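Here's a solo chain for you in structure tokens, the form predicted on its own.
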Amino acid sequence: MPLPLVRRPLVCQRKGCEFPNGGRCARSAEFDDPEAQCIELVREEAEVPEDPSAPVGATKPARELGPFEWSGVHLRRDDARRLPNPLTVAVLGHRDAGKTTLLASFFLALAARTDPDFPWRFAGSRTLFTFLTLADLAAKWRGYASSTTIVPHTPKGIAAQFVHLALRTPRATDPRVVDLVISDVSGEDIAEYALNPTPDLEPTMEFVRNADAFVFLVDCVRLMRAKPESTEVIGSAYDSLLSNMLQMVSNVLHKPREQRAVPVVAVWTKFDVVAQDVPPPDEPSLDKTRWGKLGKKALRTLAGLHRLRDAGVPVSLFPVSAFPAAIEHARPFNVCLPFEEILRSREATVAQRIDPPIPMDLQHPFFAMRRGDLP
């Protein structure tokens, strides 16, 4: 007779969470269904009983991860540093600007190869659990009529965390792989630090000082909105906040560091909402007159980008729409372009590693995901 299915016990990565033990979720204000929505909630490995009469749910004892293993959830700072010469991308933006949503859409585009113009190929991820969880939540989203939240917000006060993607170079015969390490940090913490860089936020924001590139998100809807919902920052106040964030980037880039260009790629997020009123120019542009009503609303933001460019920083600006509608109804727009711009600007200089052959008998699923030619 078939063995019973094992329901593995839950474990939450967040300190103080009581949900796995039948208590309250530490992030209950954010989730209607924590077990389905929270990416920090995982299940321990479980042994399948050899004897059907044996108790179901016996778990393997917890063990420390070795130097070349990972959990599949977020990388922490020390985990990211173990990678040989990663390309670290700081994603900056206010809460609800679409940082995590952009990452989810980018992963889906890579996995499904929906953007034929993006030449880099998915070679694996050390945070595959996080990406797959985000992708699953995005796939269940039924459009803005059902909810404005596609994937969960990154909570405030979490230490700097990162997602990882290994990408093969565009040349089919090139065995090299670039490790892309992308920040996933709360927009509230980023905004607070831009306005008042207090010492208690220094550990969370350390990734900004060590970034090899920046993706700077500007929420079109927030800029264009005439009336705020609750206490949110909109219009000219939002434009001023973005200007402060760009000044933070400028302060970092003008400190003594290695002689290398650090690109800043700015993106208008949720562009599909304003596209009828703001036809995008044919090519990337920082000219406010090329962006119509949006340019008039983002005067300080565009001025900050101009200052960076005038100081020798490579700057570009693109419209992006990560999820114009539910996945089956509309294709994302330009989600790969910011990362393509970063990779193109660094392709000649980034230290790339050779992806070693992986023995066929190695069963770890994350190693197996690194090679597309395995059965």
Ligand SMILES: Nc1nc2c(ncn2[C@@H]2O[C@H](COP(=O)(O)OP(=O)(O)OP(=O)(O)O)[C@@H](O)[C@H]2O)c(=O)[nH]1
Given for the second form:
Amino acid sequence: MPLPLVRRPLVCQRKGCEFPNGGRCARSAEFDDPEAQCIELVREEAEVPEDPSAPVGATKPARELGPFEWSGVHLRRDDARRLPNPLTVAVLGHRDAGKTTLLASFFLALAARTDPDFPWRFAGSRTLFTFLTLADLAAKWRGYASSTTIVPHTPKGIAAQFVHLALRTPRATDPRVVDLVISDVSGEDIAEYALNPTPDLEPTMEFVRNADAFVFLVDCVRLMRAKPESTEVIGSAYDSLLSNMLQMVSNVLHKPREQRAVPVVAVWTKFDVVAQDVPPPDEPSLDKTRWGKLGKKALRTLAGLHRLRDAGVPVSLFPVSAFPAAIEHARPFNVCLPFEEILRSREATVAQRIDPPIPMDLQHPFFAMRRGDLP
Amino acid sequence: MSATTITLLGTRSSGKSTWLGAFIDALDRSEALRFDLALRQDDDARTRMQLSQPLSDGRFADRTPDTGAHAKVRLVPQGTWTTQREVSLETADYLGEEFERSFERKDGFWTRDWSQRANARAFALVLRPNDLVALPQIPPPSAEELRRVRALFGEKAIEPSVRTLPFGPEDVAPQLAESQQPVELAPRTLPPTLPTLIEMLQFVRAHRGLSIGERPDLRLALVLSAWDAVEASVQSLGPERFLREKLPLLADFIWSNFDPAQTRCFGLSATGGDLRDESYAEMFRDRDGPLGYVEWSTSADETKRDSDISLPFAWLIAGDSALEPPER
Ligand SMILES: Nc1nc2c(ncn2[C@@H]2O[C@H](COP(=O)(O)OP(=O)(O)OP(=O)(O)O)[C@@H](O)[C@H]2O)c(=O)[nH]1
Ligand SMILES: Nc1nc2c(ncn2[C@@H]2O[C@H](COP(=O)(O)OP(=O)(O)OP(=O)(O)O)[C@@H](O)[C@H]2O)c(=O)[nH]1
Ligand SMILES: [Mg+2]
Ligand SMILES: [Mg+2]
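Output the form predicted in complex with this ligand next; the form predicted on its own has already been displayed.
Entire complex below, previous chain first.
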């Protein structure tokens, strides 16, 4: 079992889930083994051996994280706000567009530094547990012939959640660090909100309004599919949905806000599927003639991207393949590039991190520790 | 007088006990050490005998039991030291176990002992290269694959703007890409080593009030243990390049969060060879001088070697001057 020593999950954030109380997992259709597969189950209250030094009867309340402010699993909006220098990236796309897979693949690329040109360096993460869980599931996935998904669907109807990566500028003497806070929100909620922004979705979707950058996912598989599987929207209907979602981005960006450029990085996801027929251009391009068959299928989406660019929004479009095959055959491409683009366009605004001055007169051990003269 | 504490951090079976045991054994045998240290005689001798006895018997220690007790070896500097401060080497015997649980639950395990160790003056992060639980890894493209991309899309396809990596015929259609025989993934109960160590360093840093990216004024040694057992071609990289090339996540984390001038990577062979090999064990028992050694990389990327396995401690206390050849 890959998940570290989980004993008894107690809480699932998802409405209607009875699994923690011994009942049915709300997503039993997807999970054979919810305890191992569902990353919504909150494990902080898992049964662990008692600390023998703790006084009898002194049980800790739920979600208390001891001396630390992070639990290692997805951050919620409030946790993310506590980070000193957050740059919020809203990852937008429909159900199954490949959002969560992209995050997992980005982490793996960063961890193994498979992209030597990605200039930022890993400086920490408050969501290592989530990344490890996703990486583990992705590694066990046996390819597209198998019936399982790479990572679980992100459930709708839960509070917005984020992964965190702190990155440091590559120059040795440059003290700047950015806290990349990347949304991992259900495509169903995003799509619903784009069509009909009802107040009950506001809390979940608030991150869109506060985003510092967007990654906009266009799913090649859906675009190119001729016959729908089940009820999914494909082809030109999907193109329309995408342009509607872009309209949401456009509405957000045209609300008066402080003067800052919020880049929109659009990516064709699952590009491995069409790569044979659509040789990608050498550089990011919004020109539909450069994208062959894809360009023809995505006329409305491309038009929407053009409108954003004409309105002064920095926009780019290029292909991505996060998980083209089972891990030992996978050759992901461009998984770091969306984040590199965002950081490039935002680099000037990444705040200088000035280490707080250390008061030299205070005797408190905390300050002595920070001065480095303890013990 | 207060002691200078050095905390040894490492996952289970990383080589902590063997290092401390071999070090104490070297002191007992009066082997020449660069810096003169003596064990504090008024301490309970049992701890250090427990550590050194297996080594003097020519065998590795058993797994340290998870008793909650933690080893503490106190040392008094002798003549050559400019400082009179005592040095205290501390490790938690249950550390390995606790590390792995830390992902699951962060309160219960953070004991007072932990707080104390987190306040140390310097840290040795112990990692055994041959015993890493690796993160799942996507293989990097081979030279052949890069060649194929060039053939498909021309030279430009691998330029940084669109770093298109290969998708040769067998990788194109997902159905074809699937291998026919499912590969057995080794069953795993432990989380990968590097994120575990990183999370632990994040706790230590948070405890000290350091924000991400803030480089504190303290030394950190990354100690690659059982260096003798590492494959020769890999060993020849030298410790520093090993860190950069084989452990990039940890290398980046350390670079981002610690002062590069106060960080160093050592290859450590506490015993010089494998004591499970009976003929080596015999040689080890009968040795006249030290068989263990330490390697480190110079700024010119040369690898230096010394038979004094306490050098990382000396460096943690005194800095780079400890690595210069002894005067005389
Ligand atoms: N061919 C191919 N398929 C992919 C790729 N990435 C994702 N997929 C497929 O798309 C499915 C859905 O991916 P997810 O990452 O879960 O999608 P999501 O956008 O997070 O979806 P929701 O969580 O439902 O909003 C995966 O299970 C894969 O089958 C890719 O790079 N190539
Ligand atoms: N060849 C070789 N193997 C070593 C050396 N040092 C440690 N080992 C191997 O690493 C194993 C674990 O070493 P320990 O010193 O017991 O590790 P530890 O960190 O104390 O582990 P726990 O007590 O379980 O937390 C030993 O049993 C040896 O097999 C060395 O210098 N050379
Ligand atoms: Mg998802
Ligand atoms: Mg031990």
